[in-house]
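Here we start with a single chain on its own, the form predicted alone, put down as structure tokens.
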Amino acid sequence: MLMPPFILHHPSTVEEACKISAELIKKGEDFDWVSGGTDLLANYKWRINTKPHVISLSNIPGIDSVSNLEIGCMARLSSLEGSNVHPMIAEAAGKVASSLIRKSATLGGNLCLDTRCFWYNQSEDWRRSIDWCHKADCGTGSDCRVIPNQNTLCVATYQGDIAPVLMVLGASVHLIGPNGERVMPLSEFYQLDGMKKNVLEKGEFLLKVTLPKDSMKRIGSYQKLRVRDSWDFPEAGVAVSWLEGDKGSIKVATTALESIPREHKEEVSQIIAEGWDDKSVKALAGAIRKSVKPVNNTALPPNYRRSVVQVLVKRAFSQIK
């Protein structure tokens, strides 16, 4: 499929990237950021919410650095496999798509992955033939096709792999734009709306991810359900970590079940407060199963994905005992 026309900007520094975005905002011009392009450019070929300008981060030196406590937004997923990053990050990166895609895909792109939906991720001709949807209504005011009679919230699903792992490791994200830099826990970065997706303001991009010093002491596992192991997005994913011997440090996060990846603090706290014993993993798995709310917009049905979450939680804990 042919790429739609757009103006591509190639800043050579972070400051220049922020300047370009500020100038486009001032002119009232819309734009996207692109890093590896494995998600954005595929969507552009499908004519999905294209913009007249695209700002590439590929020519900015230093933002692809990788260390055990800091990873730049342009770090390729292939570089996270077998590097000195936390083993859970390497494990999750190695489960993303295919080896060829991982050579182009980046950490920043995976964390800022666009949400996906049967009604949205289709060709323009297909979407026109069955009418538009709330996320890409082309000015028609179309309703959500997954949950009819509500056009206030998009329920497209976030299907990234790396986010839940970074959440259970206590990662923070560094965002930068024309108004400067701000830092927040990754668990606060996402916004429960398939259109907005995250808290990035206009002109901002995700610069890097940092991890606390005790993250390297955490042990854990990332478990994933997908239709084809060598290619597909997750249909459900569970990350679990803890500081060995400290039940109070347990963290659990899920992905591919809602519009955002989510850390399950309340469910974990409740089970720990009841007293951790041999039945606690099963109880926690059941609590998380009840808390997630998948909808019918991916390859596998919602009830099946919820049931598998319970299995994945148990499987993740079995890997860290």
Given for the second form:
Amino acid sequence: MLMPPFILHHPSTVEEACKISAELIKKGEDFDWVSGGTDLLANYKWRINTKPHVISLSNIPGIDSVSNLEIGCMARLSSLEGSNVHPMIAEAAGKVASSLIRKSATLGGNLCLDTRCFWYNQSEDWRRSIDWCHKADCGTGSDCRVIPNQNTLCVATYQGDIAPVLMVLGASVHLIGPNGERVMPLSEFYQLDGMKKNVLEKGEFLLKVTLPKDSMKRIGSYQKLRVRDSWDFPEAGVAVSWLEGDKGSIKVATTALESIPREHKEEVSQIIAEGWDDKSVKALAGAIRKSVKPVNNTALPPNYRRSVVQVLVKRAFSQIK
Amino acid sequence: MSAGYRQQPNSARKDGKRVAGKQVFPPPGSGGSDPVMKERDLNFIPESVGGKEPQPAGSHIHDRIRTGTVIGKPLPLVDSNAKVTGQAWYGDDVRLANESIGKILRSPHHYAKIISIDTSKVEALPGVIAVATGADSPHSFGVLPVTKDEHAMAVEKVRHMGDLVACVSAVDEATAIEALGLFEIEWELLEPVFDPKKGLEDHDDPIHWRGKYHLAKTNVQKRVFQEFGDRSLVENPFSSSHGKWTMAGVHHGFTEPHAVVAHWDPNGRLQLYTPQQVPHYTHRALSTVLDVPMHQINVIRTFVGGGFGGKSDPFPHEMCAAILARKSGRPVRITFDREEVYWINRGRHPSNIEVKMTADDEGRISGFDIDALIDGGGFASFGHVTSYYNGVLATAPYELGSFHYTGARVWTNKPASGAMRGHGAVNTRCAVEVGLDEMAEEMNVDPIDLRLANLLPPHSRTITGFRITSNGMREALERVREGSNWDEKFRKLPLGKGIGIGCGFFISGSGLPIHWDPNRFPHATVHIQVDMDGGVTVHTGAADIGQGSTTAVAQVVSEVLALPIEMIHVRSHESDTSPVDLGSYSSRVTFMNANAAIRAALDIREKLLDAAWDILGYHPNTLIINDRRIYYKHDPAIGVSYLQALHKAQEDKGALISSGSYRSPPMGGVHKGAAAGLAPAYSFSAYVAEVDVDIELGLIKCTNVWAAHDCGKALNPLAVKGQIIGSCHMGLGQVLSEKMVYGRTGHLQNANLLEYKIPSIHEMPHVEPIIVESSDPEGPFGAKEAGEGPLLPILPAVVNAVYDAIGIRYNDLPLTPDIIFKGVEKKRKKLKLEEATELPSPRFTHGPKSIELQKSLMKRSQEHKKRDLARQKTEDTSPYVNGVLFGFDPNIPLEDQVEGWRMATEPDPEQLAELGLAGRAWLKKEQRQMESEK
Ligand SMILES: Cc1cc2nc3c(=O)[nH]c(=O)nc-3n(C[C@H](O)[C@H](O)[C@H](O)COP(=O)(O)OP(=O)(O)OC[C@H]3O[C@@H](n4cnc5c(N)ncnc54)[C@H](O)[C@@H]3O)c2cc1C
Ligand code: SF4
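Next, give the form predicted in complex with the partner chain, keeping in mind that what was shown is the form predicted alone.
Now the complete complex, all chains and molecules, led by this one.
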């Protein structure tokens, strides 16, 4: 498969990266960020939303740091496995794709992963034959193939593994761009729909992830559902953590079930309010099942994915008791 | 220093100058790289001829030509160095000077008429070299002479999304891709058919039109009816089972995508490089499509990066490359993207299969009814044969009271199905083996004992008349039972853990060469040439597709001539230099080519022995041929080196040349379709699989497989084990995760290797390969196939193991987690259980009757074991036909013994109403019949 042509920019500092993006915006030229490229380049080869410019972050020194309180966006997933980061992060990173892909894949790319859909992750010829999809081929005026007869929303699925884990550890993300830096909890970073994906403004990129001091005290579990134990994206994922013995600290997040990964604060606080007992995990599992709304655009059917969320929640909790 | 070709010391004149023509011919060396002859390896010389190799299955006609050199020894494949060092040249590795890049324009529609194609803009694009459309290729072709329904590019209409419409060659790939966007095509959309059931109905525009042979206005490509045996046995069964299966289509998933390079050489001959399993059919098809005699085409088979049946049709893109190259006078290279590999497909047919079985109170299988509706996609491919195989290959290894089969293959607007490892036999085999398990459960007997008490013996005939020679089925079952510790586990494991059995039966070479009369031409021919250097060049058309056919041919020649394998050079790539071979399908290559190679090698061996006789004065009967030396049996000091004997044999004639061929013996019945499934030998296999089922999530993990396969004789145990393990992997894919998903709109949703889920190394169980050697009387050194048969049993073994684990029968393949989950939920709700983990595990529930039956089955299988051994060793040579178990006399035609013994290939009118889904094709009439009735 042939890579479509684009101009590659290789800034060597964060400032230069911001400058290039600002200039391109000024000239009205569109661009993408690229880190490991394991997601972006595959989509480019399929000619999905290609841009004339690509800015690579891989030449910027110092943004690949790995420690238990801070992880740079260019940290390779392979360097998270077996490092001193929280064991849940190491575990989730180790479950992403395959060992070969994890050598290139980065944390920044994982968090900013494009949403997926089997009407969308297809070659140009293929998409032409369905008369295009709304997300891949904006401007054709075409419909969404998953939920037809509406063409303003995309329900493509976010299938990253690490976001839910970082959410239950209370992580924050640092975004930087021509207008400066901003920080926010990761659980506020994602934004509907499947096309918008997150709050990044044009020209902004995710610089690093920071974790609260008490995060290392949290114990938790990440449950990933997939067909094959290597390569496969999650079909559903549940992360759970708490400060041992402190039910008020329970956090639960899900991934691969909707267009964004999501922390389930409401469901958790409601169950806790009812008084935490033996049956609470089951009740919480049921509440989360009710709240998630998967659609038919991944390998396994949505009814199934939704049902087994309960099992994943239950199993995650059984690991932390 | 060993003797070699040195200038003789006395051959110079006193003045130091050499005497012309007076050199003494130097003594030849030994040939080979080791100067010392190796000892005869008696461990690999059969007992029957004085060696130490045990022969539990008796002696073999080839024993006397065994030399202990390589047969039976684990040997890395001779081309493995080229592969592991990256030097093997696959299709896309061929780079010719001045090449151009070809790309194919594919249909964006499922089914449409082409009203017009305007290529003017394409031609005007700078960098475009040649453009071609269906108008450049009016002649049709197809792998089977009876169903030539393909064109290089669509003529008149496209039949599936991805069907070839036009092609273009350009200076580079980017230009070629750009050019594809410039074709202007006017379409008229037609109503597509996706559901094979709809294919049975009349349609305004059938996908193909077969004139007077067309079945009404349906999309039925082929229908089959077969009924054999005593149908009265089916009434009032003691036990029965009924399975209605839906099996998704699967693809071969070979590593190398298709690629082709075409070049018309300066003399105007076509040189076509392609990774083909069956280069000869491509050769024929090219000749037809291009209107060029075959001798003006040289088909060069590159290394083949896996085929499994998916590279055995002549392909339209091969024609496209040749057409573009002819138009432009420049070499053209076309390499597929993975997606295009799925468009051309030829994978296993999506199937709707219904199997009904009955047994009588003695646990004999009285009825065996199969109905198979298979989805052929847009073209016929091998489908004619598949339609038969789905029924006839399911009958053995069992003795049946009756057999009833209705099959239909329909065209739909999807990529064409075709032949895939285990061609036509895999899906019904799964359904049948699961049906047997179900009956065993109903009768409360052990499913292995049920099988052991119903096996056909060696040297017998199946219910449809196949001639069975060697048969290692019983041993295979016994060995997996023992190896897996079956008796301690079956129906005894805790919930979520299970163990299951499955058997297999497969042809070892199709008995009918598709393109000619087997009575006139041999199936396979091999040429051998030995020149003065002593190296042996073997010319064969056998296509090595990774299965190791080159190694097998080299091995048998090495064995017969007692030469180290590195002295055997197999040349098999070019049609210019290799004798015609039918190719690598139907597991025919080792059986047929190795047999031909043995014959050719025997001819050379005879010449060498005669020469040694000349030199030594001892008759060949008293000579031993061992590692590069021929010597007197009673005094090894008296002997000649191989090269001495060779050069003696070459006196007056130069290089030694020989030719050997293989012909199949006459076999099988005369009824319509009798040839389908006929083979000179059959392989047998039995697997036990163990699984863990995550009952809450529906995930299945296959943990262990004991895999016994009867390959007659393992010429190369390493290769046989590799085939067994590889087959397990491939079959596991089909049973657990692989499927071609056609979505709501009929599009193939997963034409890539991320979403088409081939198991990874993580999903592989521990496989214990168990080689069973039944020594086939006609196989080369006793060998039969080991390439396809080993795939069959893994599917039912897993499905049966899942039942043992959670007590639920599944009839949908693959067993993806959602399917398992659905079944579990259904049962949980039915039993009103809170949690899935409370489901009951299946257990034996013996009563006095079943204990009685179990005992009688075990007794019968003990008796049959003795019977089989006597027949295997040809101590008992009486005829045996299917039916003896039911008390019939094998010496009298069955139809004379039983009133109503059926041997029908068309239904009786009164049967029509009761036929199954595929059988409904018999409700329709052919056009010629409709005409004549008008
Ligand atoms: C076969 C296969 C299997 C996979 N399986 C999994 C899996 O199981 N789980 C999983 O989570 N992922 C999986 N992936 C996806 C991907 O490999 C990983 O998510 C990876 O971490 C992405 O990182 P990257 O650096 O390669 O991203 P890139 O491809 O470089 O970028 C991904 C996206 O993020 C944007 N981006 C990258 N860096 C930044 C940044 N710093 N700031 C803002 N935007 C940025 C890019 O513009 C692009 O849109 C799989 C991919 C493949 C090809
Ligand atoms: S969800 Fe709809 S719009 Fe989004 S990628 Fe899929 S088909 Fe396109």
